[in-house]
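Single chain ahead, written as structure tokens, the form predicted on its own.
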Amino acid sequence: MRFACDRTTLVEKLSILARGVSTRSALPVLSGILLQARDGRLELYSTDMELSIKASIATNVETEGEAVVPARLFTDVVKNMAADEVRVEAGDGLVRILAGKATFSLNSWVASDFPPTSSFDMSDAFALGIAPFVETLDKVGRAASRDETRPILTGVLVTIGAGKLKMVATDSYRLSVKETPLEGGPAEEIQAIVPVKALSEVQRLGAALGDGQLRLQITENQALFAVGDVWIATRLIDGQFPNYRQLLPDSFDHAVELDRAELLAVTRRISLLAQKNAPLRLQFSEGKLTIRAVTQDVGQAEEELDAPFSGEPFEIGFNPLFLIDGLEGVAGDSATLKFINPLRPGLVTGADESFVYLIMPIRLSS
């Protein structure tokens, strides 16, 4: 294999193909990418098993040919060359760097080592805005466990259908809902649950790519994202995800609507004292919202609201992390918290509802 390309663009598509390369496999290979170089592109492949990712670009290919690179060593190499091309020949279980007077060779695997990934045929794939999709998932996502013994909960409900997008995640400790308009998409309704950890890497490039079209194809047991020139292949998460709506109360005592900056900001502020474990006191009373926290040995904070509350008196406590999260992916000017008792899950919503983030209380001692 003996191939020319731009530094820069090799470096770019070298870190994306990073996010899928094995950290933990016995399998050494795993460590690696994939270079294949044919028919004028440049195919680099990487994998855990679970995610798969696969990048292209247009390459001067002289001897057509393939070979595994170690993922990091490679990369760090091509990044620091000074040239703005770089040559790459491989065989014999060498690959070698060239750019302008120096010279790099590694130790490499041969191809056939490499597990098979993906076929990435997207045959059947539908378009959408990444935008949406991107916006969706962003206050979505982070509601998703990262908890490997809980498989189920690592992934996000995904359903695409009838021009709109939903996205459903929990932790246990949290739900997130976001329903999202969307133009494209597929002919019938579909539903899927993927990794949270794919969607992530999807989230990325959307962002990167600002606007423009994602393509998307599920089938039985994977997903297949494409962005640009680079592919994302995952599997499905097998099982019954929680039923969501049970988990949504009909009806609340209290609704406040409060504003949303201004409440993000005191609930931030306010968190620096919520330290270890530490829960964010939300008290309400006539007209006013006071939001305190308590560490002890460290000290404490509070700070008072006006807030259209009238009833009884009560205080409820909450992870300040989850709570800002909660308010983050509220879109627009105002935020409303509702409430049932200090007992039971708050919910954190905005003005059309296309949000919402229950939220479990922490229960609070004296």
The other form holds:
Amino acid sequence: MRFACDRTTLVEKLSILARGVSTRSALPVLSGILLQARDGRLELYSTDMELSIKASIATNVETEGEAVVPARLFTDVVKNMAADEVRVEAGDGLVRILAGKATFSLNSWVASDFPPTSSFDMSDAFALGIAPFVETLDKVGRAASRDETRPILTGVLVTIGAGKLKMVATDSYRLSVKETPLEGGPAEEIQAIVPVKALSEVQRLGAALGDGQLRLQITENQALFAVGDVWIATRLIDGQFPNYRQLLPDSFDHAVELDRAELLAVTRRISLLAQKNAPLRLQFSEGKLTIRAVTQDVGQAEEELDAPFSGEPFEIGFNPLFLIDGLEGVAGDSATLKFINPLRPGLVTGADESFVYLIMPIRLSS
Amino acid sequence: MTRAILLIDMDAFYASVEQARRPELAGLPVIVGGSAESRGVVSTASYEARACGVRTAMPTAQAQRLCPRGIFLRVDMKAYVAVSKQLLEIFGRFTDLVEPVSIDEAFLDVTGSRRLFGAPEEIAHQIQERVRDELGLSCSIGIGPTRLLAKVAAELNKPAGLATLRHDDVHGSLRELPVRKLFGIGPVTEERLRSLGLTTIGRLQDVPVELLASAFPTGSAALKELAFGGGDSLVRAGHAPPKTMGHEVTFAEDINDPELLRATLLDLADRAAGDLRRKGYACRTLALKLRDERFHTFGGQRTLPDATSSTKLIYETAAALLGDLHASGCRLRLLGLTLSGLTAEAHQLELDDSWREAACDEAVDRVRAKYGAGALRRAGADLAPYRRRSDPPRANEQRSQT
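Mind sharing the form predicted together with the partner chain? What's above is the form predicted on its own.
Up next: the whole complex, starting with the chain shown before.
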């Protein structure tokens, strides 16, 4: 294999590929990136066996071939070269990187050691707008669990039909649902539980591109995304997603509409004193909401807001980060908090009712 | 500046309170504890009773044999708590840094009180005087630059004593004392130290840390610190956060019926979880202690994925653990449950039905707060063999908080 390529473009693609590299695998070759040079293109692959990433660069291929380079070191070497163009040559278990007068030789793996990645065959894909996809994911993705002990909760339930996109995520403490109108989409509705890790990559790539379209294909056990000249393949999560409709209470006893920006600012401010798992305490009484936080051995904070509340005063506790996530997800000038009692879920919504965010409280000591 | 820390330890507290409120008992051997019939144990013995050989935690029946003329009284916790509050009020006149350790013990940091009240010894004298004149009780006070030295000093001169240990004493008189005088070294550690020939604090100071580490891989540094007078952790105003909460019960008759043991466990879990919630804690780890008829004590523990204060979850976890530990089906004389890994008020509820349990626990707590602990009981716990509706306070049960 022998090719020459623009250094900046290569570095940019290598840093995307790095997210698919597995550094803790029992298979050392997974800490590498597979380079394939043919037909005037360089194709790069990385995989952790669940998530695979592919990128493609048009380049000057002198000799076709392939090799697996150590991802971290190869990227660092290319990044640190002075010249604008780098040449890469592979043979005899070595990969040489040449730029200007510098020469590096790195030990490499043979391509046949690299596990077969997804075929990235997207012949049945459909297109959808990047903007609605990224916006929906931004609101919902953060409610997905990062705790691998309950795999199903590390996924986002994605439903796509003609004209609509819906995502649902829950980490068992909160539930986030967002429905967004869509131009295009498949004729027949499809549904899958997609790992939030892969979706975050799509979100990152999409946000960098801003506008345009991405292509998506969902098969029985994998989802494929094409965003610009990067492809992402992920296995789907098997199993039954929690019946989220059942988690949403039919009705609430209190609904308090507040200025969203003000509430968010107060919440962020008071949260500074809700450290070490201390809850944020929302105390409602006639005409006002007092937000308090106390951290043992550190200090306490409280701030009062005017609030259209009437009825029996009550206090409810939340994980401050959960509440902030919800308030950030709501679009518009106002946010409405709905409650039943201090042990039942609270709801955060805005004028746009297509976004629903449910949070379980933290039990406060009496 | 060297700190001046006082440890005030009430002498024979329960018995002394009884003697103070019933002057006719003065000078008599008073023994407070559970009844012999229910195999209760001695909580506190007055010094007159101790002269006969009666000790704390000794079965009451044995105390009766040792001290046939003894006045045996049941525990009146309400009265002792009231006196304890009065004590804290007296201590508070000398410093606002009062940290109660237990019902009859408190640390005071009087570093900043010296200009007002004089040397630490002078302050200690004044406190002893006030406690004697106002409450008719005596206390022993230890003074030291660290909590540990104050605590060791308090033990030197009981009862009604006053002793000071200074930094210099760490290399002098402290060296001669047995290692068990160090707060934090229990019987098990003491025995392991003895097997290394380390019987005195001086020997513990001198032993190379590598040798100590071979016997105590994780605790050698802490042991060394203790031997040199302990760390300089501060006295904090108010109660220090508890590290554990628990209850244990000695049965009137040894039992091995799994159903009765589970009923007992439900009662223990119910009360320990109630303590947790009342004090605003959740726990992650729970430990069971079992003692069989041959006085062999054993146990085990479980750690939960998330902190909880749910009676149901604590009971179910404990019951599963009991099933494993009691596989032999041997007869037990004691069962205890201790909750640890305590975290303050961070019981994050989940989006499932667990709120129903929390609501149930909360309702039970409210009823008990209003009408007393006995107002409401778990039906399953009524089977517990030591439960008798007519029984007054159950002195053979021990509540623990460390």
